[in-house]
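Only one chain is included here, represented as structure tokens and corresponding to the form predicted alone.
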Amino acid sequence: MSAAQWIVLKFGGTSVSTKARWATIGKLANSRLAEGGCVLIVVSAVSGVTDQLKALIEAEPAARAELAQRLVEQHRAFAAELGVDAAILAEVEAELDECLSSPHAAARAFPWQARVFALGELWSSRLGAAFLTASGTTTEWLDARTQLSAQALPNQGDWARHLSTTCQVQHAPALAEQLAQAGRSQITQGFIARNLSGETVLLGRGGSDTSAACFGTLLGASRVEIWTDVPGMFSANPRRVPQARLLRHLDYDEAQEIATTGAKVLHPRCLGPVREGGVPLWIKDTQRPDLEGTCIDASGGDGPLSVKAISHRIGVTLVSMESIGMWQQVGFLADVFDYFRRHGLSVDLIGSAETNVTVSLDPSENLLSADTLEALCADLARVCRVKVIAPCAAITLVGRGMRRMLHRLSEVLAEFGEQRVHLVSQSSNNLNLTFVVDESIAEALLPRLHEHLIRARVMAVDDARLFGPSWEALSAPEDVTLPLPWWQRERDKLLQIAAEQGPAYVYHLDSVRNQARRLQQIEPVDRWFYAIKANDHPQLLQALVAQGFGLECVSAAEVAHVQRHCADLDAARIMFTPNFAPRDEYRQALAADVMVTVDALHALAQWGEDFAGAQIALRVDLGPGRGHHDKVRTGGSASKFGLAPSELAQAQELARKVGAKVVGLHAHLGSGILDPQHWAEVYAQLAALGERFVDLRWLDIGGGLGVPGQGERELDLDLVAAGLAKVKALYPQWALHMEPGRYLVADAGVLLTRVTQTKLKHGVRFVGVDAGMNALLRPALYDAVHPIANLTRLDEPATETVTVVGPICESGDVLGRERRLPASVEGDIIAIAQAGAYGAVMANRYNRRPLIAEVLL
């Protein structure tokens, strides 16, 4: 029989807890004898188990008995549970008696604990092999010592040789042969070795994987699948970041890198036999065996470049070093790193400069004690001046290529330029960016930066060959189904439309509505506007209006247009905040007796009779701006917009002057926000400036509703509603206005355009269409990303990767890069979604193109 037609099966300890799993387990066995081939079985210990015999290791000599006796009634009442004879179990209740007599008890020696701690797997793989033999599937026992053989690292400490050690091994055809003979289905204990003096050595933590990837080379596997409590890895920690997308498909490398950089569900030591060996390794779901899990293998580096996950770990130490004596010192780091030697320390991350070199401990791999980094700083202390920095989290990006993408990261890299970071890591295999930040900031990061990495397409999830469904995908009730976008359901009709009209903007005032009305059901806003500047069709301002919406506009024309189709429209209902606009233009809307907001101190000063007997209202910038791009951001030092609340004074004895009443405060910081609690912070602190105008009336959090693209959660509104329910308790006096603009309208249009030509170059592969950045600019100008579809395939299978790009003579004209498509075809027509805001309003006719139609269904 062909060592290639061995299947490893490992299964941890959740999953060998109850008789069910075990059921599991023996079907799952028996679908893999059913391809043919030969099945090994790797268990951990039962649930809990390992820690039972910790605690055994570390109880009083006197106390171990009644420990001891616990677990073996424990593990007699589970043979009884599974129907098994619990003579099975004497050999390992043997080899507990012979520990607890043992001379090296009560020195807990380490390979005396290496033999205690080796029962809880010796225990659960006997009643495994008894209960899947009674099931039916004859399973015989194999002890992992008789095959996996330990070997010891250079300046490898006595723990790490018993208690954490590594196996070499290779592909063994004749063993393969050998075990194929003595049965097809074998079971055996991840966890423990022998090393080359023949004691039970550990593998460390997550050895059981270990073992299974071990054995997986040995045999010359034709997989190795590690089952597991979760469908597989994720982009980011599911836990944390619930839109975070299943990992369909990596490297090994990449997978190495994520395992070490903080995801659990794989121990990185697993990685290396598995990669040595060209063995796949599957993750599944012991619970949804069904699901496809996460595969690892030698061709997962295929496809775009994309950041795969981003992972975390925490915990993390940082001793900076810094001495002047360090510059052009020949010797000097390999004396400094000899201290960190001597007290069996690992480095991590390394960030160096002339005079200064800073190093991470992560307490994974390291026995970090507050008595062993006190000796390891009294010993720095010799050679330079020594600083501690704990506790930090390491936050670190994850994907092949990493320095090609660094362009696309503006996103992530502001978010952190807002953060206290201490150390930033470019690994030198290209794999990795890392961010070392305080521990107590790195949790509410991941969120944002996951769904920027989205945002910035710097994370390829659409792309079905390596990203799957999100954790809250997943973990939806099945019965739960999404609605198809309206565009979706309307399809036949947009098709016509695309035959009559050539490129044109679509728009449905039904998802107009709906969006409004969810909206309105926020309570403590008392007013609404519309952002006009989003989209100002006639048809669709005259819908909001009916709706209750008031209008914003930025600029006279703006507030003219608004007069002109909404003539019943009354003129308290339209604000006016406008910027850098000219005299005429704040003159015009004050003789329309509509809102006019002020952001700069020179209209006051300098037009102040103007402004006579008016009421006003005062924009605030109130720090650094938020948003999904750097140029929709509206707030912070380098934004033209707002007064800085130390003008507020100014601008409040300014208005007095001329006889104007400030009546109204209002802050916008920016466009695309997901935070739920962003609107609350700044009615907080917007109210917490109003308490000084006596003739305040409302306040204007401004907009800036994020409208989740693919693969970012939605906007939660209850939790926005309930955070601005707390400030209003405190500030009910003041009337609370918002003003949403492309929340409102963006689903509610398409753009629609046709392929014009298809071209494949240095292998990328270009789709034309006839409307590009003249039509729907905000791809250039904001990096933005909207969903693409060939409407003509719609129900055709994704099967290539393409860029698609406009006539425009720029290269800036892409509307969608490394986008999944069915083959599309000169004629066929692209639906380009999200594109009800910001796009008719900023159409041009550059490259005398002409203007794209609208058409309202």
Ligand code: LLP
The other form holds:
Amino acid sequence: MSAAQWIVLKFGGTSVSTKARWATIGKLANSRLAEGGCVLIVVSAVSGVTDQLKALIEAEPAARAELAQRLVEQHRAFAAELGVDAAILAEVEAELDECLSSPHAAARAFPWQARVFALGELWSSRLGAAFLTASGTTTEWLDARTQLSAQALPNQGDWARHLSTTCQVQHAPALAEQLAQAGRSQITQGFIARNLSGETVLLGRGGSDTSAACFGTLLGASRVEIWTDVPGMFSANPRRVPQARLLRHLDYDEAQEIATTGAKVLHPRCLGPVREGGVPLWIKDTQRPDLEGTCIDASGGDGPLSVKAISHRIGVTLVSMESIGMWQQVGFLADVFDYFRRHGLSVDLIGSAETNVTVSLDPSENLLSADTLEALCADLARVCRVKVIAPCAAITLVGRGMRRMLHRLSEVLAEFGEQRVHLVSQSSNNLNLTFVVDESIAEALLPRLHEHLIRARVMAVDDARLFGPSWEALSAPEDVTLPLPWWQRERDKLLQIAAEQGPAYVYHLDSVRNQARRLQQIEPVDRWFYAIKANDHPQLLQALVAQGFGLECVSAAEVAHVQRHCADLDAARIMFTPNFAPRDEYRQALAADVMVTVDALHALAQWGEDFAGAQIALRVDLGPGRGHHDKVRTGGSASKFGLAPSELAQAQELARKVGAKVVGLHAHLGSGILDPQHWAEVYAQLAALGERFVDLRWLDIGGGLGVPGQGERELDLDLVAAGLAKVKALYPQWALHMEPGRYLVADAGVLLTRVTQTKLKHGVRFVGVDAGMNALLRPALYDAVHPIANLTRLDEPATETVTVVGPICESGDVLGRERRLPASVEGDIIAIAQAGAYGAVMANRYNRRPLIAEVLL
Ligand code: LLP
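Okay, that is the form predicted alone; can I get the form predicted in complex with the ligand now?
What follows is the whole complex; the chain from before opens it.
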């Protein structure tokens, strides 16, 4: 190690284009210098300049002088704005003149192009050196070409050797020392280097990142910081997936894989040099320097098994080659690939079968024109039948140990099941799994896949070492700080309840009322019913009834419960929506005059006399179900709920025969839905079926409104309302009903439970609590993820990754896996949040454990 400690800071085009941005660079450089070492600043050309130089190169020689003059004036004007003497630009201007009059200019020789392109970085670095020095940070100007030398690779063409070359670097302690002697703050150019003949060459697209990485390794820097316009790398393209999470920590290989498979933040080439030198690389946001960003180093892969990102590339071309003669034929692949080599095409993914080989061509690595492709196909046609499939998109899941996560990908695979997958490829380094689909469907898939990965816990977003806030949260206006959840505000009371009661569900009525008010803002809905199966605590029912809600029941016992505790509620405001309930329950409900929904022909066909004179609703299965888990989707051919639309006519006829009036149509397709368009779709479909029912008065589009888990986006009620309003305008004749459960109560309940013991086995740390799947079944039944906090140690930092388990004799008795908690000890109170819906109501007495107490705050 050299004694001189360097930090390399790289700034892109927009970061060097205004005086304010240069002031920021100065501040950042100073704060790094304050760490005691030296700073090397690597800069790109001012925004737009590289494009102008390209235009100059492509222009006719006679037109070049004018374009050149414009560039000269632009940089002189910028010098004036920065308050520095334009004389410092003289050398660059002289170099430009030389280029213009060069004998190579007419032919646009590649070495000449490289010299012209290099001017952009020379200009910006000259301006920067003068500005920073004038602002009090003496900064030396360093010509990158004196330090970075490029090697030509064996198969490299002329173009690549001059305009897209690579450097091999090694730590050079003497250089680090010598530069430090010359000045603690230095500025140099990205993108440019020299070759062995001393000519200027370019490092290709994204070359400035690569320059910074090379300098980092050369100087043995303590880190390389890449300053950009985004807060770091994300678990998906944030512009397509706003819930994408900041990636706090990656290892070199994962970062390489993410950069290669689509993320544009970092150029994939720049990771090689830092990996070689073991130099950590940070990605930081110039506009918000205090944000943590992404850190890439050798230790990033130590965390839990997790998919880190889902990336995607468009413009992918598949070439499928079919040959019956190929089976076991020696050399077939060699022949085929030789054609790709001859046309200068680099193959990315490969799938092979006995009679078919399909490969993908990645546009970022290939100069793929229609002509090249045609010529390739003509050649290939000599040895096989060729088919080109394009445009395709490659969607890639990236994470170390991909093969060990396959069993958790069922939901993700199901999502692909409905699309046309052309090729699946699993990388041999076990870092990625790629699906090639039609380009047109890829973007819409990304948010759904991302959501599945989080839900299936394949993406360990609650591990704060790996994942940071979502893009959405980071782009929210800064002064909006979310209020603490109620159970954190009421911590003292909860601790007291836990001490007195033992394990208990605690409910917060104000939260329920607030949620009810939010729903009641959805104007197109005429009547709200609360699905009491979610939580039937009497006081909670009374609070909702007081707020104008009717109640929806699924059993005669629920109806009786409602009648007992809400005696004043009009029978017409009670809905009975059974499924496979015995005849007797229908009779009781009809006798009580509540609104009965029929969802099978059997009831009307076999028990006709019970329905004589009654007003009923029919429940329709509009197929395919929706929701947070397969087990809560209540639509589609495998579902036991509802009448098929094709049975409606028969149901109508049976109702007519027994003398019942169909006054309502009902549909409920599942639970935990976060897609705001869902209900408008159900509404429109139901309404379309409504025309044939002359006595129809209302449509009930069910419940299912989801509450977001970690990293998920909240259901946008304004969008729900807007969607419903559109349908309502078409069918104003029928009232609209909805019957949510979860949305009203989920966040209003926590389960409090006490730590009974801890255990460290095979490296897994277990925290045992006195309420398990007997109290809260959802994690075991649906892999549901409930937030878990140590309420006793709420203010302490999370230092352990633990699995929280209950006392039940089942290996599925796990309340949360891989959770970050403070070190927990026997007696601590653990709060399991979002437990107000389908918590206590689904509790059981398995292992003869008593039911858990319910307490209202
Ligand atoms: N209406 C009908 C006809 C229903 O079957 C349900 C729920 C609802 C309304 C209310 O759905 P919500 O708004 O709560 O999503 N135990 C599962 C949920 C099962 C939902 C059953 N039906 C869970 O814990 O996720």
